[in-house]
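This document opens with one chain alone, in structure tokens, the form predicted alone.
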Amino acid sequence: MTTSKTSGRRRLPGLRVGEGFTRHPFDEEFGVRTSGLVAGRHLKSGHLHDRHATAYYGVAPSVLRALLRRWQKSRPGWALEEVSFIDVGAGMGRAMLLTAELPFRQVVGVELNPTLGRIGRKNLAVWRASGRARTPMKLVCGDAVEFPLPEGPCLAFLFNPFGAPVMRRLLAAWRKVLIGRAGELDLIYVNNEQECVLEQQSGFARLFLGQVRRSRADAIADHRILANQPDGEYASTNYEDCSIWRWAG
């Protein structure tokens, strides 16, 4: 790791020019810091789930607003400003951002990861300054299997935050908090490794499963983003397979 001559803090390996860094238009755009590719061993938190950890990533913003767009003519049942959105793994919080131009009751991101989670409360203080933020907004540091789900109806959204035995704890956990709350979690899932664990889970409905595609300025940018890459070890497609979820009861 090294040493910001800035701030004085250790900064994670993916997130300096020389390791590959190359920022994402959106960041150039809203003069926010969601780039950066931070490969999952080296998200150390000290935290047992820690080896369990994909990567750091930002969601490309076609993407998401494309399977918000879907999620929201599935009839969820519930006005917008009902529903509390839960960003699971939230990292330096682009979906936070884009999400909260949407007024939903609130959105909660939950990051284990202190420096990524420090980085994200910076892009919520701009994004509020910016007055963009039509939803009240804040990023908890934890462990998203101890967060407790909001009253209410919920939207979850994963970016393929951690692997199978995290994701079976995860889902565990909610299943004990939502007897007797059918419909009232839909998940939004980007990038859906761990899927098959979703399709041995009782009680949940799969509303959509495909491949969604980057704008051309989104698929160049991850294209542009991902070859500079040292290792070369993570590729780009033009395309995300996601999938969307419902908890039926």
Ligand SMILES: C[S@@+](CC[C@H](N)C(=O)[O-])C[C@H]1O[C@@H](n2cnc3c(N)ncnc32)[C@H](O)[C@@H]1O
Second form
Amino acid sequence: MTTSKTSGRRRLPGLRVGEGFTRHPFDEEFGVRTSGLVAGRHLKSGHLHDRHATAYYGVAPSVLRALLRRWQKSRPGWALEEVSFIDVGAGMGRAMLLTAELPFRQVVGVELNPTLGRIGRKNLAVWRASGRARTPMKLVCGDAVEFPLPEGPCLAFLFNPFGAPVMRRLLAAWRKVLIGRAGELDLIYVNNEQECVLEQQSGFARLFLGQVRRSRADAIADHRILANQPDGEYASTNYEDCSIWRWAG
Ligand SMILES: C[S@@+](CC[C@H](N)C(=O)[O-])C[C@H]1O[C@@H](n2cnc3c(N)ncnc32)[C@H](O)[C@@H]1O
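Could you output the structure for the form predicted in complex with this ligand, given that the previous block was the form predicted alone?
Let us now look at the entire complex, which starts with that chain.
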């Protein structure tokens, strides 16, 4: 019987010290809490979409930074200050923290699991207090499909949050609000397992498809974390399969 608790609440499997939990150097460096690997079956919120959740795992900082640089070179047509960044499946907010170091109009995240969302909000507070955030940040708990896309140009980020059924519903919801808004939604997709769902959608043009390498430090950290997982379900490679898309209308 584990005694691992936070403020009286039991920790999610995968976040318990002694049961495979291994801290990522990002957390050590910045005093936040984004480490851990929580299998999809443990991500219960009571929503119908729970069963399509893949897992919680924070993105490798080097991969996200490389993709943001690549996206900025893709001629988005908007100044960074005009673009809202949306982390679809924000987890504990690691991608939000990294992105908030750039002067986006705002950084918003939506996360289905309330425990992860609660931890994520605490991380945002740490980031604000440290002075690293250059933009307003907000993390909302709920389902990505029901989350209203902000007005104006948006850059959505997906680190393989869910399976094809939810991906299809999300794109269908976005299509409805994107009529007449060509060029107003770009999408960065890391570990792009549901790439074919995007390929089947008319209106989305792919700007990039390829592998993005982790830095040496991130590769070592991720290998160490995944080597420690009790069930050995997830594999780590030195790169992520990624793509970048633009809504062309
Ligand atoms: C691989 S993690 C990515 C975390 C974060 N984006 C990052 O890179 O640091 C995917 C997250 O998507 C969340 N998720 C899964 N289905 C969701 C849904 N329908 N709506 C919102 N979040 C969802 C999971 O709970 C999990 O935290």
